[in-house]
Structures are given as structure tokens and as C-alpha cells.
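A lone chain, given as C-alpha cells: the form predicted on its own.
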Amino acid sequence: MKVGILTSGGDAPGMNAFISKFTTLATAAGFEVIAFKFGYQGLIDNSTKPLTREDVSNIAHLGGSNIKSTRSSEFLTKQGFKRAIQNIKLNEIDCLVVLGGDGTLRGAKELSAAGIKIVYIPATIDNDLSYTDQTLGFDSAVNAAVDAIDKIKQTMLSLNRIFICEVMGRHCPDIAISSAIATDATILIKEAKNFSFKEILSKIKEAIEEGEEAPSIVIRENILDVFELAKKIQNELDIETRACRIGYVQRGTSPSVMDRILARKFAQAVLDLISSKKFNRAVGQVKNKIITKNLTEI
């Protein structure tokens, strides 16, 4: 059997772990593994490359994607879409897996409409995926943010000033949530319709009253410019306030522990999936259980 990979969209910390341990297990059983390179553009393009236990055997601690990744806007054209189906058949593909968020998931559905046989796997930071409690990614990327607010933190108790911190996450609010928690931040803007300026000053005040030398606001992005919102607060308090945006530190990140573990059972459950001949599924994890649903159910 002739297995096709690839990675789409937004890169997410633990796709090279899975890679990795998904091609030497498949290789182990006999399967050939072709990547196509810089994922649904690779199809178009006919960009592949055979993957073997040599090549992955040392990406799994690495953030990125071994095997490249983007955003095709040429694979929602019908002549773009078109041509993957012709270069998946030319290859031989006998079933594709497929990483990525949302948006690679939709891709995966027109595919498997189409005819081709997938398994899709959750792989982005932003936790956005209703049918699995976690997404390939998302603990590293936390993790990444976290660390990144304590250090600030730091300097910011140094010279008693208020820091904003704004993290990644898209339209999902789960990085800004859980690494708020994990940092006691003073405030926590998760959603637009979350905050109001005034509030976000007497929240400042109350906790200064209180004792904090450096209060911090955690931030979901997209929702407003996190630069002018210090401005207005140090013009407003009077108070040194500093705005950063963590940025790509939360995707370009080792993975961490727990998803180098999510990406091992979820490379074993595809494995079974495949030498099982159940194909057109999406892989998740609930309550601690790899778990299987149709692509068309979610």
C-alpha cells in the first residue's frame, strides 16, 4: 500500500513527531509513505518526496514541519482542485493523511467527496476543532506563551510596570485562557465583546491597591491593537505600560511532552485505521481516548 502525507496551513508544534513516528511505523508494515511537500499546493504541483525511517528519524523533538507547509488558495480553485485528484491517482495513493486545522479539515472532506480515501488529523495551536478536546500543538504552544509571560514578568517586577501580552489562538480563545491561569494575569481579554476600557482601568487600580507591582493583561489576537491599548493606559494611570505580541514563538516551538505522546497514539491509530481498510475518518482525543468519527460528521 502506497500511503500520501502532507501538512496544511499553519504550522503546529508536534507534525514532525507524528510524521516520524507514523512513517517508521508504516514502513515497519510494509507501506510506502510519499509526502507531498508544502501540503494541498504540493498536490497541485506534484511535489512529493518518499519518506523513510532515515529521514525522520531525528525531527520529532523539532517545532515546524519537516515536509513544509501553506495556505493554498489555488486548491479552492475548481482547475487547482481538480489537478490534486489527478496527481494523488498518478502516485498511486491508496489513502492520504492529512494534518492541519479547519481549514485543511474542509479540504480533507472535499477529497474524501471526491472519491479519495483520507484520515485526518487535528493539528493546530488554536484547539479550534469541536470533535477532539485537544489538537496537536496546542499544549506546546501554551507552554511556549507561558514561558514567554513569565519572563516578562520579570522585568516588568523590575521597574513596577503594567504589560499586556497578546497570544495566539485566531478566533479560539484556549491559548489566551489557559496561559492567563497558568500566569495569574491580572486581566484576561478573550473576546471583543469581553472588555470595555473603563473596566480594564479599574481592574488595573484594584489590583494595585491590593499590592500588584506589575499587573498583566493576557490578550486573545484579532481583537484590538494591543500598542494603542498601553498608550491609553499609561495616559491614563500614569504608569510605565509596556505591549508585546508573542507571536510565532508559540508555533515554531518544540513540542512538548504531551504532544510528542498525542502524536505517537494518534500515528498508532492511524496505522490501525489503514491496515484496517477504515478510511475517510478523522482521529481526536476525548477524555484521555483516541477516539474515530466520520468526516462527515464533524
Given for the second form:
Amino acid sequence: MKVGILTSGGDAPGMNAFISKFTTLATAAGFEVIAFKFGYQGLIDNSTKPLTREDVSNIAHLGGSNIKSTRSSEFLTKQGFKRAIQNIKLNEIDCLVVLGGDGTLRGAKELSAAGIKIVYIPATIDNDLSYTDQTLGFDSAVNAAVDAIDKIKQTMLSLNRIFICEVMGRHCPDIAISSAIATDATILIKEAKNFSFKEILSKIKEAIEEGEEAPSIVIRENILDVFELAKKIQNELDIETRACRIGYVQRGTSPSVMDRILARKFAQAVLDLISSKKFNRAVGQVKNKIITKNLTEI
Ligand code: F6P
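In place of the form predicted on its own, the structure of the form predicted together with 6-O-phosphono-beta-D-fructofuranose (F6P) is requested.
Full complex below, order starting with the chain above.
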């Protein structure tokens, strides 16, 4: 059997761990593994690379995706989609393993509806797929955010400053929630509708009265301009306030232990599905158990 593999959209820590384990398991089982580079764009451009055990022997601990990724706008066009299907057929791919977030999932469902045999792996730092408790990359991103916030806190504490840390997540608050809890943030802003400037000021004042020396705000991205917010707080309270966007260190970080283990579990699950010829399924983890669901159900 010839298995294609691609990573699409924003990369996620743990993608390489999955690629490494899956290639090792699949080639040992006698399957051929072929990477399509740059995700769905690689299907359109027919950019392929056969993967051997040797190719993947030293990548499992690395962030990013060694087979490259992209957000392909061409794949969303009729022409692009048609070319993608043609190249899957040209390469005689029996099953395509697709890693990525919600946009990637939509593409996987369309390919499956067009007759391509698909297995989908949820891989995004955002954790915004409701059928699985955990997406690959989320735990690593939270660990990177917490590590950054801890360090920022040390300098803010030295100067008794208020600080704001913006974390990633696109429109999903999970990274913000977990990193706010793990760093004992004074305030968590996870949705625009929760935001009240008056309430923020009163919470900060209260925290300072209770002895907090460097009150912190953890906020999900795409809500407001954190640098403007810092200026407003500083003007209002007359206390030095700083903001930072933690940004891509959350995405490019090395996979955490939890993500490395999850990647290996997902790889085994995909091998089991393919070996028993069960296709068009999405793999996930619910209550610590690996599950698979029909792509049409999610
Ligand atoms: O989906 C992962 C993610 O890192 C989001 O958290 C973020 O909003 C987005 O990707 C950024 O995407 P890009 O790197 O394409 O600007």
C-alpha cells in the first residue's frame, strides 16, 4: 500500500514526532510512505518526497514540520482541487494521512467526499476541534506560553509593574485559559464579550491592595490592541504597565512530553486504521483514550 502524508495550515509541535513514528511503523509494516511537501499546495504542484526510516530518524524532538506546510488558497479553487485529485491518482496513493487544524479538516472532508481515502490527525496549537479533548501541539504551546510568562513576571516583579501577555489561539481561548491558570494570572481575558475596562482596573487595584506586586493579565489574541490597553491602564492607575505578544515561540517550540506521547499514540492508531482498511476517519483523544470518528460525523 502507498500512503501519502501532508501537513497543512499553521505547523504544530508534535507534527515531526508523528511523521517520524508513523513512517517508522508504516515502512516496517511494508507500506510505502510519500510526503506531499507544503500541504495541499504540494498535492497541486505534485511536490513529493518518499520518506524512509532514515529520513525521519532524527526529527521527532523538533518543532515545526519537516515536510513543510502552507495555507493554500489555490486548493480552495475548483481548478486547484481538481489538480490535487489528479496528482493523488497519478501517484497511486491508496490513503492520504492529513495533519492540521480546522481548515485542514475541511479540506480533508472535501477530498474524502471526492473519493480519496483519508485519515485525519488534529494538529494545531489552538485546540479548537470539539471532537477531541486535545489536539497535537496544544500542550507544547501552553508550556511555551507559561515559560515565557514566568520569565516576563520575574522582570515585572523587580520593577513592580503591571503586565499584559497576549497568547495565541486564533479565536479559541484554550491556550489563554491554561496559561492564565498555570501562572496565577490576576486577570484572564478570553473573549471580547467578557471585556470591561472598569472591571479590569478594579481587579488590579484590589490585587495590589492584597499585596500583589506585579498584577498580570493574560489575554487571547484577536480581542484588542494590548499595547493600547497597557497605555490606558498606566494613564488611569499611574503605575508602569507593559504589554507583550508572546507570538510564534508558542508554535515553533519543541514538542512537550505529552505531545510526543500523543503523536506516538496517533501514529499507532493511524497504522491500525490503515492496516484494517478503515478510511475516512479522524483520530482524536477523549478522556485519555484514543478514538476515531467518521469524517462525516465531525
Ligand atoms: O492556527 C495556529 C495559529 O498559530 C493561531 O494561533 C494564529 O492565530 C495563527 O495560526 C497565525 O497564523 P499565521 O502564522 O498564518 O499568521
